[in-house]
Each structure stands twice: as structure tokens, then as C-alpha cells.
Amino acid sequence: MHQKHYKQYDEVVETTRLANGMEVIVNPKPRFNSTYAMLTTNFGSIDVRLANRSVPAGIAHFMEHKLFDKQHYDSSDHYAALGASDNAFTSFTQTSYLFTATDNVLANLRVLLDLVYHPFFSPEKIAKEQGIIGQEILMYQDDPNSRIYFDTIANLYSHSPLSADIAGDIDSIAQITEADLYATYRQYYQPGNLTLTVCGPITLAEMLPVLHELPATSANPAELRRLQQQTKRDIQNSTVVPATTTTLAVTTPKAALGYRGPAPVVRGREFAKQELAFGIFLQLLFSEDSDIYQNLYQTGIINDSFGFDFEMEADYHFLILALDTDHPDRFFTTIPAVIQKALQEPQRLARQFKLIQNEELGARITQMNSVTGTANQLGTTLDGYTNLFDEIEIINQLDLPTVLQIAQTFFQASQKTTNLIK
């Protein structure tokens, strides 16, 4: 086990891998009441690939509600008996189960591991999931902002697996078997695929106990390593669709602007430095504290709909700024014009540059009050786990010349895209 003291904050870090390969992350909170855990598989949408064929497009989402539902019992049950919340995520590179509890820590602990280590899957539970979930396709189908934000991902990687809806559509949901399943699961849930991360008022030598009931599976890391080098390329190769224009029934148009960026090639700390200017650079253009901001604002090119999301993963690297308008070319005219002059003169963001420091740094300080924000923060495997405490010190150390030479790349090297919906 080692342990990372951070005296400044009277905080520890604690890991340990065990013997099965599963990462162990815990920052104890003695004086807390909740501990929050989430055990994360690597595994997410884009993962369509297995050693010999396909899987349909939406199987990991599917997955997730389905390791819930086992034989002869819930695990939402278990949870409630035990008076845990519990909860559930997938993203397009990862599946997170959790639960927050202020007792019978250890006993949660070992519904949260017998939730993700055994699976049960049957056809006729699979053909119920198979119509819940299609509602679920159906409701995010007729919602703008779910499709402003999927249908302009799709524009920056189309026909990739970055195009398909983490949820998948009804024609593929439809396809998942119960051999799909299986085969899945063992692919991607194998334990050295699997990262717990735990913050509360209890330590890891306390947890080790259970964890050590955990069988020591053998992995196969090489074919794992082989499939995503591959989902990889199928990303890195798929094109840009420069403008879409979608009809759906909206009181106010709604458009988006997407950046592709470079795929990134930095891991570990360097990868959480690059990702957390590349943040800082976007605060100083479009926070409302922004002087851009407020002038874009005022000259109603932007207004109260407007936002912005960034991604960065292993294989991608994308920018999304979307809004409602009536007056959507303005919009997609204007915003990558007032970018490059955020970069070709940079003294205009000089004097908010440490006011924007300062506010993701009271952010993070905020943060450690959370155990939820604190446990979402232990790293991953990409940054090199690095966690809010280390961010902290990263943070402290971007000056401004840093952070416009990593938006710089960005822009340099991105293709674009517009969508509107109207």
C-alpha cells in the first residue's frame, strides 16, 4: 500500500493494486459522515469491439442496468436495506456504479463489488431492459439539447464509434443477446480494467479485509490493449461533417459550434496539466466573469442559453460551444473570430488570467468539502491518477504564456464544425 501525505491540506491519499489488478484509491475523511465509493470500469460506448467481431452500438449502457438485475434480487434492494444511495453512469469511455452511505460501510462495500463481479444475464431480462431502454432512446431523441450535443459529436467523428448515442438506438439495443453480453463482460470487466475509488471516514487498510474476498482473476491487459489501440484508429480515422441543419419541433433555434482537436499523446501528469489550461483558456473567453464574455453578451451574439463543454480523452479531444438564437450565422461567424484574437493578442486576457487562477483554485478548495467531489477527483489511469490535491499544485504552477501555447496546439491542428437545429 503507499500513501501520498498532503500536509498543507491534512490530507492522504491511499492506493494499493490488489493481486486480482484492480486499483484501489481512498482518501479517508475522519471527520466526515458519508463515504461515497465508485468502482469504474474502463468501458464505455465507443467499446464496441471484441477479439473476433462487433458488438451493437449502446451494450455498455446496457450493461450497466443490466448488472443490477441479478437472478433473484435487485442490488438497488440491498442498497435500501442497508440505507445506502446507489446510482449508476456510462460514458463513452467508462461505467461507473456507486453508492453514498453514512453506516454499514463494509457491507455496502460488498454489494457494490457483488453488483459488478457477478453477472446474470437471461433472455427474458434482457427482452424487458431491451423496452425500458428503448423509451429511455426515444425520450433523448425528441430532446434539442441531447441532440445539439450528440448530433455535433457525430459531425466531428462521423461513422466512428464516437457517432453512436451512449444509449445506442433502438435497432441496436435490439441486437444485444445474451452471448453479446457475457463476451463483453469478460472483455472489458476484467479487474485490471477496474478502479475503486472511496472518500469518507473510513481507510483502505480497513477495506482490505473485503477486498481481499475478491477472486484473483487472471487479465489479459495485451487483448485489452490491442481492442482500444483499435477503437483508437477507427476514431482517429473518421472525418469531419462541416455543417448540418436538423428540423425538430423548437420555440428558438438551437446551433452549435464543435472543435476537433489533435488526439492527445501526453498521459499522466502532463495530461492533467494540458487539460487543466486548456480549461483555464476557455474560463477566460466564456465564463461570465470574462470581459469576452460580457462583450459578446452585450452585443447579443451570445446570451443566457449559452455554454460551452470540453472533452478530453485518451483518443479525442473536442470543444462544443452551443446556444438558442435567432441568428445562428452571427454566432458561427463570430466565435472563431474572437478565439484567434484571444490568441493573437494576448495581453486583453493578461489581467484576468490570475483572477481566473484564482476561482479553479477556490473551486478545488470548495471541493475538498465533498466526498463526492473529492472521490470523482482521485485520477485515472489516463492522468496518472492525478488527483485534486495534485491539481491544486498544477494549477498554482500554469502561468499564462503556458496556457494560450496549449490552446494554440488545439486551434492550430482542429477541423470544425457547425449545427443547428431549427
Given for the second form:
Amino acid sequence: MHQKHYKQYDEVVETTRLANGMEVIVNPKPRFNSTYAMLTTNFGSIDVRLANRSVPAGIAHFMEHKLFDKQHYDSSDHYAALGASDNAFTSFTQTSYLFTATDNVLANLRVLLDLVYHPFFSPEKIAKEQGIIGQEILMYQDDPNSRIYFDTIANLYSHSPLSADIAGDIDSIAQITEADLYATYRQYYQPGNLTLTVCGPITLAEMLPVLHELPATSANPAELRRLQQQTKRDIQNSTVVPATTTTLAVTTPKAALGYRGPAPVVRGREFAKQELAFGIFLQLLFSEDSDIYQNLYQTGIINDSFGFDFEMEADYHFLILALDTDHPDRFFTTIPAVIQKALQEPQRLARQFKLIQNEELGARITQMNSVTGTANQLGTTLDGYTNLFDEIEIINQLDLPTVLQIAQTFFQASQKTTNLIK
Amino acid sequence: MQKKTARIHFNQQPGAKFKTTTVAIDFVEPLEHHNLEKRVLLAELMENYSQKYASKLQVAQRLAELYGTQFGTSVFRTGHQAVLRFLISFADERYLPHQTDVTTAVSAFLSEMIFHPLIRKGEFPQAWFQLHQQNVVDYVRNLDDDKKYYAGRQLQSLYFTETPDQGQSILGDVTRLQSLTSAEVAAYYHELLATNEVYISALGTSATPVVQQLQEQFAGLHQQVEAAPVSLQWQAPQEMHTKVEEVEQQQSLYQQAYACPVLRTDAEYYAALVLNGLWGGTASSLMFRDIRERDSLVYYINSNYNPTVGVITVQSGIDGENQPRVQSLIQAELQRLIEADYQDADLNQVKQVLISGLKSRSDSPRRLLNQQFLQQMLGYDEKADWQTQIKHVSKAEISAVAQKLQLRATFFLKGASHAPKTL
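Alternate state requested, the form predicted together with its partner chain (shown: the form predicted alone):
Next comes the full complex, this chain leading.
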């Protein structure tokens, strides 16, 4: 067990890797009532490859639903009987199962581990779930905000695992079989691919007796890495659709501009540094304390609906800027010009750099107030478990030239798409 | 009879559990539909400008200088009161470089934003006013694209058909937002300052010094007002109001509103809270377990209890064809509550979840501040034994409240296209 003290913030982070390969990270907060625990597998909607075949799109999300449904009980009932609230979510690259509890934390932890470690799939239960997930898919299809975001990603990585809806579609989920679920589970839910993060009034030492009840062996990590490499190639070989327009009932048209940059080549703390630096670059241009943002706002190019999001993962790195506007063309032409100008005349950004650093520090101190916010920021395999407290140190060490150089690398090699819903 | 009462109220909860100090300043007045739009635009303008910080950029940069201090305004309703809130949250000095005195700077900033809005010659600068007016109008219009929000708004306005003031969105009406002038909003600022009750609540390490500094700054306002103390009142519609609307989308939404004559300050409050948790307010509820999990009839279904108004609403996302079945199942679950036709274990489970949810409130500065504000405004003390109160709620007490529920509004947003579509 490893303990790292962050004296300035009066915080400790405890980590260990179990014999079966599962990583465990704990930030004890003795003065809080709630404990938040999240068990994550590095398995998301893009992972549809098995050794000799593919499985239907949406299987990760489908499995997330089905893991709760055991042969003779539902894990949610066990949580509820112990007073916990539980949830789960699936993204492109991960599936996470979580609970929040104020009492019976170790008993709830057992429910979480049982939920993830002991699958039960049957044809009857699969058929029933297809109805519920079908409804969920339709709900997202009706939501213009969800559509503008995911359709823009689909443009950036067309005909790749990233272009499919996270939940799949009605046809793909109808094809999922018991055999698919078991085979996929064995491949991607092996303990070496799992990370448990916990934040609340509990220590790692208190959790260890429960963790030691887990099986001590994992599956085949080499095969897992080979499949992940194949998925990466599937994504990298995809092409960009330069522009799309869709019709949907919206009050004001929704416009999105997407950039696809090169997939990151670094890992560990360097990955975290590049991710933070790219985020700061975008803040320099598009946060409210940027004069560039204010000019765009006052000239009506952007408005209060404007927002941006970037995702940096092992296999991809993209940026999406979006808003509701009656003048999408002005938005589509002005934003790229603004980005180019900022990269060419970086001296304009110097004054704001320190402000953004201050702001990032304050945001992280605020985040430490939340067990959820902290547990979600205890790091991932990809960033070498760089946590919230480490991030402050990285941000303080960053300088403007480094930030600009990382942004240059992204934009120079980037491809663009525009997406309009009207 | 109205009498003079204190108008400005201070409350502080010092303590070092959190790494920030959070302050809420709430301006409260009875909900008047002709003031809603002025409050919305005033909140927007006061969030972004003051005399000293005369641009959005200057405000944002000042907040960044104060180590990412978070500041914002919002409008919301509590019972029959309209609230305009200034909320600020800043990091403790002990965690900042150079031990910066953020507390004094934040108090000065708040004072500037509240007492020196950017009003010149009786109005906000026209260009800024028009820009924000348009943005607020666009924002309110676009909200309806979110069909859950839209259905909720329709339900509210149906429920309050007989008292339309209550049925208004707290964000007001688009036409009236468009017709307001800068001078009207500026004049309303002075009215707000002179007449609203003010509740100042602070939580965190710097709660005491920040309240002391704000007391000095608010000393210039009239400290008393002719008004009855705020209290909750229950009004129920006499008639049932129903509406069906078709929309071009695949899913349908079905919502209901029940009059519930139990308010936050009533003795039966805990019974109503548990009733809602058991009916549809938690993942262990009868609606969730039967209608969603057992019958797969809905993608989501839940109920919400608003104890400041006395209403329970039910929201569901469904395939339109299933609406009659869902409607009768919701009713059937209510009948089970009346007849106490459920297991003791179900009841205990829901109580556990509710207790856990309330215990976790003390981990959130904002939830604590809200609680502090409500208690002070409504003049009640949350009983120290609230856990025991929840545990002691009996099936008979739940049944008694359940029998009093009256369905008074339903809204069905019917998806016009049911054909499954492949992405």
C-alpha cells in the first residue's frame, strides 16, 4: 500500500494494486458523512472487438444494464436495502459503476464488487432489456443537444466505433446474445482492467479485508492490449465528413464545429500535462475572462448558449464548439480565424495566462469539497493516476510557451467538420 | 394584521469542514407575475456589470484574480415567494499562495455588485441592455426544445389554470421580456432594494468575518418593513385540467400533478416525504420497480414532492401507445399506498434511502445554505430528531396522506412518429 500526503491541502491519497491486478485508490475524508465509490473498467462503446470477431454496437452499455440483473436478485435492491444510492454509466472508453452511502459502507462495497465480478446473463433477461434500452436510444435521438454533440463526433470519425451511438441502435442491440455478453465480459472485465476509486470517511486499510475476498487471478492482458491496438487502428483509419445538415424541430438552429487532432502518443503524467495544457489554451480563448470571448460575445458571433468540449483519450483527441444561432456561417468562419490568430500572435494571451492559472487552482480547491468530484478525479490508467492534487502542481509548473506548443501540435494536424441542425 | 418586522436577516455557519466559504444573498418578495421579467433581466445585468466593473470581461477577470471565485445570480421560487439570489464561493486563504486576503476582497466585490449596478441616468446602458435582453429571450425560447422541461412547464401552467400568477414560469413570459425597457428594470432595482426581505447566509471558515463586513454594507438599508411574516399557504385547484399535444418525435412524455395538502411546516411532512419516496421518488419506489423494471413500460418514471407548494408531480418517458396503461398503473400504485398493500421491507428500504440522502446534505455547502435560508425564511427549526421522525412514519400515516391526494392536472406530449429508427 502506498500513501501520498498532500500537506498543503491536508489530504492523503492511498493506492494499492491487488494480486489480481485491480487498482485501488482512496482519498479518506474523515469529516464527511458520505462515501462515494466507483468501479471502472476500461471498456466502452468503442470496444467491439473480440479475438476472432466483432460484437454488436452498444454491447458495453447493454452489459452495464445487465450486470445489475442477477439470477435471483437485482443489485440495486441490495444497495437500497443498505440505504445507498447507486448508478452506472457508459462512455466511449469506460463503464463505471458507483454508489454513494452514509452507512454500511463495507457492505455496500461488497454489493459493488459482486455486481461487477459476478455476471449472470440469460436469453429471457436479455430480451426484456432490449425494450428498455430501445426507449433510451429513442429518447436521445429526440434530444437535439445530444444529437448535435454525438453527430459531430460521428462526422469526425465516420464509420468507426466512435460514430456509433454509445447505446447502439435498435438493430444492433437486437443482435446481442448471451454468448456475446459472456465472451465480452471475460475479455474486458478482467481485474487487471479495473480501477476502484473511493472518497469518504473510510481508509484503504479498512477496505482491505473486503478486497482480499476477491479472486486473486486475472485473465490475459496481452490479448486485451492487442484488441485495444486494433480498435485504435479502426478509429485512426476513419475519415472526416466535412459538413452535414440535419432537420429536427428546434426553435433556433444548433451549430457545431468539430476538430479532430492527432491521437496522443504520450502516457502517464505527461498525458495529464498535455490534457491540462490544452484545456488552458481553450480557456484562454473561450472562457469569460478572455477578451477574445468577450469580443465574440459582443459582436453576436457567440451567445450564452455557446460551449465547448474536448476529449483526449488513448485513441483519439477532438474538440467541439457549439451554440444555438441564426447565423451559423459567421460562427463557422470566425472561430477558426480566431484560433489561428491566437496561435500566431500569442503575446496577446500572456496577460490572461496567470488569471487562468489562478482560476484553475480555485476550481480544484472547490472540487475538494465534493466526495464525488474528488473520486472522479483520482486518475486513470492512461494518465498514470494523476489526481486532483497532482494537477495543481502540474498547472503551477505550466508556462505559456508549453501551452501554445501543445495547442499548435493539435491544430496543425487537425481536420475540421461542421454540423448544423435546423 | 401587518406589523413591522426585521427585513434583513443574517445567518452564519462557521467551520473548517469545507475548503471554501459560500455566501448566499437572497432578495425575496411575494410572487407577482408583473415583476418576474424585471427580476430576470435585473439578475442578468447585475451578474455581469457594476459601476466599477463596467464590462462582463472586467467582472470575469476580477473573479479570476480572486482565485477563481465563483459568482452568479439566479431566480427561483419557494412556495409563493420569488427569490433573486446572489451566490458567491471562494477558496480559503490557507490553501492559496501568499496567504491572500480574499475575504475582504470578496465582501467588497459583493458590495460593489449589489449596491453599484451599472445604472447611469436612470437606466442600464442601452447596448448592454439590448444584448442581454435578446440573450435571455433566446435562452427562454430555446428551453422548450428540451421536451422534459417543456412538459413540466405545461403541467405547471395546467395545474395553476385557476391562479395563473402561480402558473407562470419564474423566467417570465417572452413577450413581456421583449417589451421591457432599460429604465423600467433600473427603476425596479430601487424597488427591490427598498422593499424585498433580504436573507444573508454564509457557510465556511470565513463565514463570521464575511457576515460582519456585509452587516456594515447593508446597514444603510431600511432595516424594518411593514409586512406579514412569510408563511406557506396551500391552494389547490378546484377542477381537473388535462391537455394532449402532438409533437414530431419518437418518444412520448406523460406527466401528472396531484394536490397534496401537506406543507414543509406541517406535522405530516415526514409522512408525505416517505409517501413520495415509496410511490416514485426513489429507485426503490413502487413505480420504478413495477412500471419500469417489471413491465418495461417506461424509460423513466419518477415522482417529485414540492413541500413549499403542496404538490406531487409524476414524470414519465413512454411509448405513446402505452399511455393508458401507464396512467392506470400510476393510479394503482397510489391505491396500494392507500391500502398499505406493500411490504414492511419496501417501506424500510425507502426510509433508509431518504435518511442517507438527507445525511449527505451536510456534505454540500449549497444544500446546507438552502436549508439555512428556508428555515430562516419560514421560521421553522428542522427537528434534531429528523431521522427518528422518518423512521417512525407508519403505514397508516402514509395512507392518510395518500387519501388526500387529488389528481388535478395531466399533460401528455404525444410523439407523432412511433416508427423505430436506426441511427
